[in-house]
Partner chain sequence: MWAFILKRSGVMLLTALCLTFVVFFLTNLYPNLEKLAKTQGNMRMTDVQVENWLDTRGYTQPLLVRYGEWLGVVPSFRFTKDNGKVAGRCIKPGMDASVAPEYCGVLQGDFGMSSVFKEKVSVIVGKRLGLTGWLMLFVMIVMVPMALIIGVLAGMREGSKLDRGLSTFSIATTATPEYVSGVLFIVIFASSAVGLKWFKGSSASAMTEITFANFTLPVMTMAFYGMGYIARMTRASMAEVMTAQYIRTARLKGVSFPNIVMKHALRNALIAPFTVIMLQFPWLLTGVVIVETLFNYKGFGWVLVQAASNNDIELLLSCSVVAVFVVLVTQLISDIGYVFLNPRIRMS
Amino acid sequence: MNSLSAWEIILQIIVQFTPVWIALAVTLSASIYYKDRLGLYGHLFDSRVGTVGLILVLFWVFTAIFADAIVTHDALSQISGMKNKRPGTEVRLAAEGAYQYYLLGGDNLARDIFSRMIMGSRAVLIIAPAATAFAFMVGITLGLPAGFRGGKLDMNLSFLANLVLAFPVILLFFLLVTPEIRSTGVPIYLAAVLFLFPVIFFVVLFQSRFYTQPMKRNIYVGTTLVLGLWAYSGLAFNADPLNVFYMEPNLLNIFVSVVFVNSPTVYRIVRGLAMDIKTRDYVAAAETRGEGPWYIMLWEILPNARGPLIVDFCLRIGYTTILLGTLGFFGLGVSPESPDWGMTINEGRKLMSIYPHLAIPPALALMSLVLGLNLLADGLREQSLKD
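Structure requested: the chain above on its own, in the form predicted in complex with the partner chain.
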């Protein structure tokens, strides 16, 4: 039985990633060519740190998109005789046309580690940005009025935010992400509250801007309401009549917990920014013009707070990725079979001293993605401060 040498493994992996390299090359060369017209994104290429971060993040984004073309084997199927095999081992009795090797070896259930790592990126890159976006919607919708209005509203909301922040994250996860809690409906109630915020956000956004043009307003608000409530019914209550929007109960549980943990921090940042920006002249000018408070908050303050918020968005996706990994590490992941990075690390660590190749690929994958996001955020911060 022949197996690949280290160099052959590296070469094979590089070849497997071909679609990603092509996509990366196209995106980067186009971006650099049109650099001057792309605003903050274009300026990113002036900072070395930001460029490296962007490349790392794009690498994983493209990997998630082209995952089906990159994987060498099915991430869930087991091939007998491949249990805990070293990287580069030839598959025994490989079927005609199937890939001949386990590039990064087999795990303790004889599945291909390389393919599992690739498929794992998909789950992370869908859940982490989505959960972060939801947390931002909640944080912005509550933080803007708290910072702009101040007073009782601010006091109460800040008390609530501090309450959640004082809660040890890990304890909250252990309490919220258990199979028992699902049957009590607590995640659904939480989802019912948290998922409402994006709908409210967009309705208020369009209403405050276009209320003087009823025709336009009706179109925008109507579309938002139809789409938003449709998605809302499906995601929160699993009651979508057309079954387009649907979330596994376990996934919903995790998603809601992650949004819940992240929202108060976003709230605090937005509140601080709103308090700072509301003293500016252009806010006073808008008030003199007779604009309503929501218009000022959403169309004057929010656009001017975008720099720090974009930077925090990047950092927060990274943090959410770490949180998802933590959940997986404690066996609270999406589903026991799924190739989730955190869970794979947890499974691999039990055999770590004998078979170190089980845990390292997902660990390095998670690290490089978060590193990319952090570097990207740093580059963005550097460039947005220059403006």
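For the form predicted on its own instead of the form predicted in complex with the partner chain, what are the coordinates?
The next block holds one chain only.
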């Protein structure tokens, strides 16, 4: 049986990533050319740290997008004779037209490690940003009025946030994703509450902005309600008759857990920013013009808090990525056969002393994505302070 040398393996991997290199080149070239028109994103290229972070993040984003074109084998398929094989091992009796090698070797179930690493990026980059975005909508919707209004509303919401934050994050995650909790229906109840907030956020956003233009307001609010409640019924209750919006029970459990755990922290950040910014002159000017409270919160305070929130959003995706990897490592991931990075690392670490190639690729992938998000956040923080 033939095997590829180390240099041949590296060359083949580079070739497999061709769609990613093309997408990166086009995106970065266009971004640098138009950077003066792109606001904070454009200024990011003035920071070396931020640029490196952006490249790492974009690499994995494009890898997730073009995963089907990059993989060499089905991430779930098992090929006889390829169990725990070394990187570059030739596939026995490969079908005509099929790829001839396991570039990063085979795992303990004879599956291609390279393909599983690539498909694992798609799972991470769907769940982490989407769940973080939901958490931000919950935190913003509650944090703005708490910081702007104060009083009993602030006291009650802050008490609830502190109650959740009193639990260690990892333990709270483990508690929420265990099968016993799932059987009680708690994730469904949490989804029923938390998944309403994106709908509420956008309805209030458009209502406050276009309340003097009834035609536009009705169009925007009506569209938001129709699409939002349609998505809400499918994601929270699996009640979408067209099956456009659907979330598997395990995925719903993890998604709700991420939103629930992150929302109180986002709430506290937004509350603090609102309490600071509401004393600025432009807020007083908006109140003098007769603008409503929600207009002031969403169109005066929130845009001026975007710098810290964007930075925290990037950092929080990184934290969520680590948490997802941790859940997968302990067997609480999306599904047992999923190419989840954490689950793949856990499977490989059992044979680490004999076959180190099983755990190293997904571990490096997880590390590089989180490193990119942290560097990107540092670059954004550096540039936002200059604005």
